[in-house]
Amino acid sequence: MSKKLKSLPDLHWFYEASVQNVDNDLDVGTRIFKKHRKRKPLTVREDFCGTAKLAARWVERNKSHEAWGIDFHQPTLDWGIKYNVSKLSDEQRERLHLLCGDVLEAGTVPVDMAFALNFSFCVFKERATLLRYFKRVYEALNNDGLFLLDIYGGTESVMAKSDDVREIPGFKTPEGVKISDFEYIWEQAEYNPITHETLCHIHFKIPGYGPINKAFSYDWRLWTLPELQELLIEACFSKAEVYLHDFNDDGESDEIFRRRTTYENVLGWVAYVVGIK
């Protein structure tokens, strides 16, 4: 490994600025709640919550929010404790509470909305384990609760493909590096169509920098809006809902997520999925 490389800010600040939008994340799941429910949600549950961004966030935002994080690898949630928990008063600490654990084994008090975001939970492959997890998750729900998941597809989602090129906006780290503008590519390595089973990777085209092959990888089954639903009514949710964006001129997501129950197989989209306690 070169010296430059050696001093590359940690790869952590690159992945929350490509992959993770936790504001638009937190403002579905409250929209929905509040048509279903006709109140505000106040407490969440991040699962698979890796640096907790979505979780510190939501008690950022409300002084009677509460949130709860798990995920199973310390050195990340100290990474998310060091830079996103830090930096929110001694009052919002009090209400952000973080479990290393395993989500099937987890436990917390019941929630008003549950999260498995960034297709987390693929890596859940088989069928039974996958009902396990979302009927662990039914249980930690208030009687009013919902649970939001998203996942991929479309026409290219279901090959191997390695051109998926978007330009991020630079930032600079609390300890005053400056990062420019950098490529994210997305790389399906591999796909399997008997089992749905799939290899990807993300890379990072990094100016000054140079390219920083298999940042993350992730070996997951790639599950289908058909199955998802399937699953969160057989866990005892009333009923599963998709919803789905449309395209800005340039054909680019445009963040605004309604309920679908028919929709155009387009070369890729993003969902969120939805289980109504």
Ligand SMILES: C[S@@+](CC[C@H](N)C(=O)[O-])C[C@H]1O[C@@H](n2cnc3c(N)ncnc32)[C@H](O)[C@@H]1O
Contents of the next structure:
Amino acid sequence: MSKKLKSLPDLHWFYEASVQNVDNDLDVGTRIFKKHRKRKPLTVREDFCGTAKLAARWVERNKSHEAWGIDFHQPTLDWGIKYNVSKLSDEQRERLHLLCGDVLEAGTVPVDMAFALNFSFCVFKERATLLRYFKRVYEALNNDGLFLLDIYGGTESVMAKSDDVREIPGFKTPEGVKISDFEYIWEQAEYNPITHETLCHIHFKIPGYGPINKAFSYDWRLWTLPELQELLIEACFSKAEVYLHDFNDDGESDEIFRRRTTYENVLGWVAYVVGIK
Ligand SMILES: C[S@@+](CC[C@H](N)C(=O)[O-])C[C@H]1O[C@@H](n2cnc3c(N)ncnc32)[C@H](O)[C@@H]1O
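Okay, that's the form predicted on its own, but what's the structure of the form predicted together with the named molecule?
Okay, now the whole complex, with that chain kicking things off.
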């Protein structure tokens, strides 16, 4: 008799566990905001929010915090409402506002910090569209607001490769399903040097469940740091800054982000680009 297969918990659990570190994002944003503005940021907008993990964490961190999250995919927002929002108190939930809409169109009250993370804006492949998006964000910021986005690069970012494997600590879902440590694999399946278009996939290898191929796929334009800085200035930001990490003894990012104007041309890096209104 065949053994009954366990049903796999929703893939968003695996995505959040392997890709997101919202406390680090919020800490970096807060530190840069305080450096420039000599006050604490209070309001945050998470664009491309997906499961709204960052927005939910922001309202949880302090009772003076308020957050907005925008995503145009209602089922992903619903998953976030079920797992990231429902665990908040009623009072915290009142300070969190999720909108199902297109970031190119949606309007929110002005905020202190806007985030567009995990390279989500790379879905915009046309320069004019990315500029339009940056202008929308500019309008959605307070007069002393900051916009933080992230981008990856390095000599290996512009080639097809599938050997980027990380071991991710296991976790337990609220339904009590225990997941052992699992593998996250980042594949750059295609890269076109003429357009900088790239097709990437996230695969997982999960003990007890096997390989989950193409759990998430991304059809992007890989924007460069100078393009992003120039577009931010064109969108009326007064300054655009780049923050980059160093490497620990294992060759991994040390996750400490400092402002840089020069950087060694290493194999791979992830930068925060900050538009200062
Ligand atoms: C890579 S996920 C990002 C999830 C999460 N915020 C993170 O940082 O990892 C990209 C999300 O962007 C959303 N998205 C893509 N284009 C969008 C648009 N034009 N307006 C709003 N949401 C969009 C998708 O529905 C998806 O949930």
